[in-house]
Structures are given as C-alpha cells and as structure tokens.
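Next up: a single chain in structure tokens, the form predicted alone.
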Amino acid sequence: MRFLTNKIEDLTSNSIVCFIFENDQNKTDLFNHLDKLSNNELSKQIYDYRIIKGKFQESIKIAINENLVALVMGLGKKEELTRKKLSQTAAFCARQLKNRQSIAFELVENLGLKNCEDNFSKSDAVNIIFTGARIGLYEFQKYLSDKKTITDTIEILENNITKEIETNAQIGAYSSFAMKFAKDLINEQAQIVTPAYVAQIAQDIAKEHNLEVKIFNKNEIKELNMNAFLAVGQGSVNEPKFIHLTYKPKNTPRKKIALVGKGITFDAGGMNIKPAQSMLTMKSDMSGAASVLGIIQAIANLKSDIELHVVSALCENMTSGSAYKQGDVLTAMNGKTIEVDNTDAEGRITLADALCYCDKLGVDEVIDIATLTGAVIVSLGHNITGVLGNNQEQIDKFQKIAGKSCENTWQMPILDELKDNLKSEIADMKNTGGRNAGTSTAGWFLSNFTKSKSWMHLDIAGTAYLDKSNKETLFGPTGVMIRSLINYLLS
C-alpha cells in the first residue's frame, strides 16, 4: 500500500473523505475545491438541502464527477472530537470506500479541547488517519478463492505540508505497516507458523534491514540454561527457537531498550489441555512476538536514534508423552526454581527466561508484550490493555503516549503480598496462584526474572484478538499496542 501527502489541487485519488463539523458553516479549502469540481452540487446537498448536518459519523456519498466520489463525513461537535474518535472515523470511512482503488483524506485539527491530552494538530492527525484508515481496510484474504479488490493508496491532502506533517506521515505509514505485518502473521495457520518459521522470518527481516541477528536452536538454548523455556516446548515435535534481533543507529544511541514478545506459536494448554472452543484462537498466542517483529522494522525504516533489541522465546505448548507435567520443578536462567502448578500458564515460564536473557544486554529499559492472562479479560474486557511494571515514571510516560496513540490502557498493581499466592513447598514459587488477582500475580511472577529498574509488562490477552468487531477494528488480530510502542520508542 502507498501513502501519499499532496496539496489539494494535486489530488490523485478516485475517492475522497471530506470532514464537516456539526452545524458548522465554515467551509474548508477542500470543501471549496470539491464544490467547484461538482458545479456547486456539494454545497447544495450539504448547506441548502441539509442532507446531513455533520453529526458524528453521519455521512453521505456524492459523485463529484465521473471519476471522483466524495464521502462527506460528520465529525460531530468540534469541541467533542478526540484522537480516538478521529481514528475510529478514519477506519469507518476506509471501510465505506474499500472498493475504491485509492482514498484521500483532508487533515483536521482540534486544539481547543478542555482535556489537553485529547488536543491534536494537523501533524498529529496525519499519523492518526494513516493508521486508522489502514486498520479499517485490513482483510486477510490468502485462503479466499474469491479475493476482493483492496484499496492500494491512502492520500493526505493539505495545502501547507510542513516538515512535521511529513515526519508524522512517515511514522503513521510505517506504524500501519507494522500492524499489518503482525496481523498477517497472527492470521496465518499454526500448521505453518512454527518456531522455525518465525525464526526464518526474523532472519529475513535482519537481512532486509541490516540488523544483527542471533537464532538459538534447542541445544544452544540448553547451553544458556533456559530450562524453564525448554520445558514448555518439549511436548511438541516442532523444536523451540530463541530469536534476538538488534537495531543500532549510526551514532551513539540515545537509549537502549529491549522488547520481549511472547512467542507461543500454538497453545493447546499442555497436559492441562484447553477445551476445544478455547483452542480456536490459540494461533494468536504469539501476538507479542509478531508485534515486536513488526515494530523493529518500523524503527529501522524510521532510522530511530535508539538501540532496540527484540527478543522472543518461540515454542508450541502441546500435550504428548514428552510434555512437561504438573508438579515438575523447572530451573530458570537466573537459577530460580518454578513448581509447575498448571501447564496452561506457560507464557510466563517462557518469558521468565527471555527476561533473564535481557539482563545480559545492558539496556536501559525492558518491555514485554504478551497474551498472558485470562484474568485481564475479566478485569478490563477486550478494549483495554493491562499495564504493570516497577518504574512509575516509565509507566506514566507510556500510558500518556498510548492515549495519544488512540489506545486504551489501565495500570494494575504488583504487590509483595502477591507472592503468597505463588508459595510453593518445594520450589521458589509456583507458576500460578488461583483465580484471584490473576493478572497482578502473573506480574509479580515475572518481576522475579528481571534486574531492570525500568521494566514494564503489557498484558494483551483481551485486546490482541477480537471475537467480534469494535468501532475501529474488525474481528481477528488487532495489532494492539504496536502504534503506542512505536510512538513511545520514538519519544
């Protein structure tokens, strides 16, 4: 897909979104341009006949000429337009015009909101619209015999294209690519997406973007003493892989950050096998790994000034004669022991060794992203990502940026009292602690395997994959937190 920025008179798309505010008589440059092209038909429909009044997501399609269709889209009251509403509207508009080869959007800004966190400029809007529109257009058609034509170009129209607009256009374009990359990988069948398959993709990414890459096989993982991670994957015929990609800027990096993505390429639950219905979407249990692989490509394309390490422990959690069992005691890379209380709480076990590995990288921050607990769905539902960590300044900064990236987060606590939930008589801790405070307990478990003073954990179990569409994203993988993490890393 192409992303363009052009002046209004240089419009190349065959469809266009023209925004209007509720009961606002002010006509934008784009409106006047389209009105002229339509011989004033646009003004007649909107301001004379009052076909629509600009209420939020109230819309009408109008043929401007034989080649150009305009979707006039209401944004509601100007003082109520937020970043989130703009992103949802961009996705909605893109779906309305998805049969068109190309779609153009005009830029809007809203700097007068009482809540300054929701204020946005035109340079902010270009990032929001590019990512929102790409979300709206996303479809996975690989296995459809009757494939639909999909829009191949998204264009932004603005007569005063500043350097800041161009920069944010690039960020939006590469962020949307990272999201599509992750969603395509998650949508692919688990029969194909094995640990070896993802490892090969990591090698291909490294080659394309000139990144350093290390791929550890089973024996090399054993030499690193990642015995917890190895145990989770030992029930599968597909051997585990551990990947480590590194992006380094040309000059001395401003900061060094490690991103860890949970990489269970299929989760059957192990010996604590899941019910059939619960396994239907378990190809998505590697959403964290897919996300961080998409993110490092965006960071490389944007030539960021940070050093970024992307790490993932890849395996399948299957049941077989060789699978790990309840009651087993596993020794992690840092020497701490784990009594296996439930083999279906496997993600935290693999993350334990991945976090230990990051201690050796000399980074300033560690962030992991994982479909970790069902408890986070009970607590926060399918539209809010749980955030936990040990550095409040890091968490506050990230949550502020996530909000500006049109994504919802909520901080959950990690308390010392939670260690009682994981008390074991034969090991340092158990891997589960019952239903109560499940997300926070999992966070406390993970905190035992990192020495970083700036560690943050994102639990995307409820937000990474949707059973039904919401106002912005269609059902299936969402690419959640990718745009927030990219904006955070660039900040």
Ligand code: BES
Second form
Amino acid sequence: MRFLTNKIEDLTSNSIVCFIFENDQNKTDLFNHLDKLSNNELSKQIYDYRIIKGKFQESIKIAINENLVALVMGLGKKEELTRKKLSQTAAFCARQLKNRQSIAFELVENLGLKNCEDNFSKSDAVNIIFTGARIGLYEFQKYLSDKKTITDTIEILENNITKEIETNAQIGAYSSFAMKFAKDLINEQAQIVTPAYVAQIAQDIAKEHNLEVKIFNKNEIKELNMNAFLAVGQGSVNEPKFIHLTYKPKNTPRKKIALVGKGITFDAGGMNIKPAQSMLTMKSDMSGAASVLGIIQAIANLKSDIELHVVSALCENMTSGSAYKQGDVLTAMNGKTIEVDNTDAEGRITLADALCYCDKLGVDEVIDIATLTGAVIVSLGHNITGVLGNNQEQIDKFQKIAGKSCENTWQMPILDELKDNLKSEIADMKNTGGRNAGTSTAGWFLSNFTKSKSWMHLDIAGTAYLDKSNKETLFGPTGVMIRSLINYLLS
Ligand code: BES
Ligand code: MN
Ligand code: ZN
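Having looked at the form predicted alone, could you now put up the form predicted together with this ligand?
Then the entire complex follows, led off by the chain already shown.
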C-alpha cells in the first residue's frame, strides 16, 4: 500500500471521496475543483437535483470524467461528526471504491465543538483516514484461486500540508501497516502458524529493524523456571518458544514499556476440550502476540523515543497423552503455585510466566493484550475491549487515547474479594473459579504475577476476531487496540 499527500490540483488517483455535510450549502475547494472537471455535473446532481442531502452514511458515485469516479459521501450534521464516525466512513468509502487502483480523500476537521475533548484537527483526520481506509480495504485472499486486485494507493488531498499533518500521516500509515501485519498472521492457519513460525517472524522483524532479539526454546524456558508456561505447551508436538524483542531509541529513552501478547497458536482447550463451535476460531488465540509484533515495527519505523520490549510465550493448548491435566500443580517463575482447575484457562497460565519475566526488565510500565476470557464477550460484546489493571492513572490515560483512536474500551474491576473465586486447598490459587465475574477473576489471577506498579491488561477475546462483519470491519481478525497502543506509546 502506498500513501501520498498532495495538493488538490495535483490529484493523481482514479477515484476520490468528496465529503458533504447535511444541510450545508458551503461548497469545499475540492467540490468546486471536481465540479469544474465534470462541467458542473456535480453541483447539478447534489445541489440542484438533491439526490443526496449529506445525511450520515448517505452516498452516491458520480463519474467526473472517463478516468475519475467520485464518491460523494454524507458526513451528517457537522456538529455531530466524531472521530469514530470519520473512521467508519473512511472504511466504508474505501470498500465502495476498492476496485479502483487508487483512492483520494480530502481532510476534514471539526474544531469548536461543544465538548472540546471531541475536537479533531486535520492532522488527527489524516491518521484516522489512513487507518480507517485500510481497515475497509483489508482482505485475506491467499487461499482464493480467484484473486481480485484491490486499491494499492491512498492519497490525501490538502492544500496546506503542515509538519503536523505529515507526522500524523506517517503514524497512520505505520499503524495501518501494523494492523494489516497482525491480521495476516491471525488469518493464517494454525497448521502453519506454530510457535516456531512466529519465533522466526520475530527474528526476521528484529533483523529488518535492528532490534535486540532473544528466542528461548523448550530447554531454555525450563532454565528460566517458566514451568507454568511449559505445562500448557507440553501436550503439543510443536514445541513452545518464548520471544523477547527490544527496540531502543538513539538517545536516552523517555520511558520504558513492556508489551506482552498472549501467544496460544491454537487453543483446543487442552484436556478440557472445547466444543467444536468454540474451537472453530481458535487459531486467533495468538492475536495478542500478532498485535505486539505489529506494534514494535511501527514504533521502530517511527523512530519513537521510548524503549519498547515485546514479549510472548508461544505454545499450543492441545489434548494428548502428554498434555497437562486437571489437578496438576504448576510453579510459575516467581515461585507461586497454581492448581489446574481447567486446562482451557491456559492463557493466564502462560501470561503469568511472561509477566514474571517482565519484572526483570526494569521497565516503567507493563501492558498485556490477550484473547483471555469468553466472559468478556458476555459482559461487553464484540465491540468493546475490557481494560483492567493496578494503576488508575495509566488506565485513564489509555482509555482517553483509545477513544481518540476510534476504539471502545470499558474498565472492569480487580478487587480483593475476587480472591475467593480462586481459592485452592493445595496451591496458592486455582486457575479458574466459577462462571461469575470471569474477566475480573482472570485479571486478579494475573495481578499475582507482576511486581509492576503500572500494569494494565487488555482482554480482547470479544474484539480481536469477528465471526460477522460490522460497520467498520469485515468478518475475521480486527487488529483491535493496535492503533490505540501505538498512539499511547507515542504520547
Ligand atoms: N482463548 C479462550 C478465550 C476466548 C473465548 C477467546 C472466545 C476468544 C473467543 C481462553 O483460553 C479460554 O478458553 N477461556 C475460558 C476460561 C474458562 C475455562 C474459565 C473461557 O472463557 O471459556
Ligand atoms: Mn482456552
Ligand atoms: Zn485461550
């Protein structure tokens, strides 16, 4: 995918999105330009015949000349236009025009809103449009014999391209790449995406971006005392791998952050085997790992001034003669013991050791991202990510940035009372309790394995993978929280 920024007269694309607001007679520069190119056809259709009125999501395609198609797109009432609506609109427009080689967008802004928190500038818009458009264009065609060619260039038209717009264009371009990278890896079948395969990708990324890289094999994982993580992977013929990548800026880092991604390359449930319907999408149980590997590439490309560690404990959760069993007692890296109550609650066990590992990195913050609990789907559905943690300031800051990144989050509590759910007679804790408060209970479990005073946990079980399309995203992996985390790391 190519991303360009140009002045309106220098338009190179063969399709263009022209935004109009509801009940707004003010024609934009772009509108006038296209009107001229089309011998006033555009203003005739829109302002004389009024075939659309600019309501939100109202749109019409008009041929401007033999080479150029315009999608006139309603944005609704100006004072109601939010970032999220703009992102959804960019995705929608891109999907409408995906058979064109390139798509141009103009930048819009919305300043002076009643709630000034909601204001966004043209430099915000460029980030939103690049990521939104690429969400709309995403398709996984690898296994189709009949492949369609889709748009390969997105062009932004703006007569006054400021430094800020350029910076945000870069952020948008690399964020959208990180999302595409993660989605491709999640879409790939688990037969191919084994722990060793992901480790090789991590190695390749490290080489390309000059990152420090450590890959631990089974014996080395044992030497690190990650016996909880090892137990989860022991039922698979594909051996576990533990990966650790580090990006360091040229100068002293402004901040040091570790990102941990859940990396179960297939979750069959283990001996507590999942029913067929629930197992169907479990190649996506490494969405966290895919996300953090996408993010570190963006951070390296953007030459961020933070030090970023990316960590993942990669394994398969399978049923077999060597699989770990209910009643087993596992000792994590920090010495705490876990009674296995259910082998399908494997993510928290692998994360436990990954979080312990992060304690040794001397970072200011630890954030994990994991397809952790079915319970978060019951609580929040498929469009809201659960946020938990032990530092309210960090959570508040992240949620604010996530909102500005057009993604939905909701905080779930971690309270001492949850401890009773995991009470064990023979170990420090069980790995699961009853059905109640499943997401928070998992959060409480994880909190036992980090010493960080700023640890945050994102439960993306509901949001990482959709089995139905929605307004913005097609069926399949979403790359959720990648935009938000990149914007958070850069802030
Ligand atoms: N990977 C699943 C969680 C999940 C469920 C992700 C649905 C995406 C969609 C996780 O490992 C799991 O199986 N969790 C169990 C925990 C339970 C046994 C306490 C669950 O949520 O059912
Ligand atoms: Mn599971
Ligand atoms: Zn899982």
